[in-house]
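Below sits a lone chain in structure tokens, taken as the form predicted alone.
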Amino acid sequence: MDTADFTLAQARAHDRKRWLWPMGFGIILIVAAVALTGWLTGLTPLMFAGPITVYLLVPLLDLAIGKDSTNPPERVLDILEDDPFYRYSTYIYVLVQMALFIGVCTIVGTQDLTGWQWLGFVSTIGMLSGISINTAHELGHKNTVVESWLAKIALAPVAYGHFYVEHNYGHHRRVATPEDPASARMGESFWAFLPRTVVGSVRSAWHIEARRLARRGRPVWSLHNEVLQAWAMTALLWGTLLLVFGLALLPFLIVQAMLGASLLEAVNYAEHYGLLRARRADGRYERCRPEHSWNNDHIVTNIFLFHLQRHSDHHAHPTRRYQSLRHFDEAPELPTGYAGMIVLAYFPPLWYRVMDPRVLAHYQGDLRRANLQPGARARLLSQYPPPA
């Protein structure tokens, strides 16, 4: 074994989850297989494998299996970054997701399904479409042509291509500030956050591209517009499916896209809830630090989402690949993985009961330092008076 091979072997040994990462696409294959089995056997409840997995099985497995807070040593990070094994796991994920999406659309477009069967398929593929946005997120931060286009392809089924632009050039600049449509405010329910972030993200992405193209002397309505590129991929995909299977497929496409987008935004809701970057003397916000993201090290959801829950390091190093993201002790910690937090987000009273005390503790009892919902500010400061 030469020196280079030995170094690579050493680096791989420091990733305790190395052989679990392919389960990112392995899990969606299992979920799809269960849903298809339910359709073929008439066991219709199995067709709801997507929501059952996301909302029940993964949170329970997170609690049962626990956390992994180990970090790879700094000396092996560059070697792990260059290991193609990790890239291939995300590439294969996109191919598997597209095959499953087209396959389920073929069934829905050609078979006579009962109402419950239709709901089973649309809820399951909606969950898988939402999870695929996270894979697009991982790919979209990488500076290669292949990964950039794979990110846009992964966003096509869920019609959320503007995310590619807004997340990279909007959210990462404005994260944990009141100006960011993807940073939830304390006292803001998920159901209030959802329309704000959806509309705000589309508007932000368009303005970002318009400014970029204006600087380059190009018209906004052109093939150079990356928002239009991503939306065109959805139009091509959906248009082809509708041409082949008819307009009766359109409600299925719309509903699964809405479910997928809402799943992404539920994760966004949890990632920065109530956290705020302070303003400096010059009026600008301080640099984003680990304490401006909610983190979690539960293993199952981290495998499911390619380490998205190590969100602080992601914001510190946006181009760093998922296998190299590190745990920070100073980052605020969610009580469970994102999957469990999504369930809580759907029930605002439960969410507030669990998360508001954590925001309060994070700011040592002074909510004036938190990102508060304007309409709830007076009530929150009255409920939790700042220290003298």
Contents of the next structure:
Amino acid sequence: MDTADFTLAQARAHDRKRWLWPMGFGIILIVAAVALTGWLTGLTPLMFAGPITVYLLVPLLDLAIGKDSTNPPERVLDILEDDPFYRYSTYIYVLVQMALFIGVCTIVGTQDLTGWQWLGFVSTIGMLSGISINTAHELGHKNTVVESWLAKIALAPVAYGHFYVEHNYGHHRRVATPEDPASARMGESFWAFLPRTVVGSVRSAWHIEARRLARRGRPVWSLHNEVLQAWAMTALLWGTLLLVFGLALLPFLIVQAMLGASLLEAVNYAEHYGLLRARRADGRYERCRPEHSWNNDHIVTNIFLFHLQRHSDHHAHPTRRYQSLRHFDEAPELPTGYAGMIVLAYFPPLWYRVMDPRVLAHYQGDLRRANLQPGARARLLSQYPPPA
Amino acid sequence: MKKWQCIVCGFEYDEAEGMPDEGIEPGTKWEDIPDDWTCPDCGAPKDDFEMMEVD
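If the structure you just shared is the form predicted alone, then what does the corresponding form predicted together with its partner chain look like?
Full complex below, order starting with the chain above.
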């Protein structure tokens, strides 16, 4: 492609969010600083900076600041794709995240905390661990040694290493089909989706890796097993922390990991809710297209999640870096950013009220084309009868 | 005849087999597949395929 007519500086000037991207790690630094201030000063409510930011501040800021749906010209995107500035933001993120995680574990492991202080730290670190799965996601799609190892390291605190394998080789292949543990079905509440996706993803990751290793004539229990490699990062990190600070730290590690994983799964819940790829005559599913992902262009959540909400382009070009993901007018759009949608997901009746009419409209009133929860199918089809 | 694999989802294209359902005849070389063809499983573009070593 012809790139001669844009210099790097001109290309950079096209990215309206350029100087906001480092806020990806900036936000987690600020959140942790506020939580630490809360602990040092005795203003315990500040220690809940993590959940307050994710559930309250980011959704409100999304509403206040609004959207950016601009796409730089294609030639500019090619230049930005290779601009190391963007990569470095994700590398620094992982370093910051690890430092904060180990730092807070040190406090929890050595200091006398009240019950509320413990809850403050565990919820804030849980949120940060959940958000770091998103950074691991960005890194895990890249085919370089540095980035794939940083992805596994970023998944260590939250003990979600299998995501590294399942997401690429499982979710991207089966997205928006009933077989995908990471695509939510219409009529499936978040609380039903959560155990299905957690169990299904671990099982899927293990099968994918076992099959891949078998093809290469290797046993599943081998150092080449990428699920085991990623889990080993957790074993190393958690093992060292427990060795140094004692088993008393274990509940903290487990609770923050559960909070982090459930935060990520709430985002997964929103990404493909009710959307379905049609089956072709030969039995294969049609290719994944922009209409198979829910998108959103609210700026704050997009900065927070490295453009994850430009999700249709992510599925069309999974190795494309976050800065070059594009907005598509034809992609279905959520009413607000993923952060606000997470809060909605926790209250299924509210979620259904907001989202079910959107799925219905997306399929022009014909829910037979949607991904329906088997147990809710009859009820949904009688509630919203398909056109004759 | 070579095999090509999608680096995103692991789908394999075997030149010897082609993909008759997609109108790609057996024996179609990778370079002869249209540039706008995408991975049938995950939708990734041709650029995201790598040649596999044949065991």
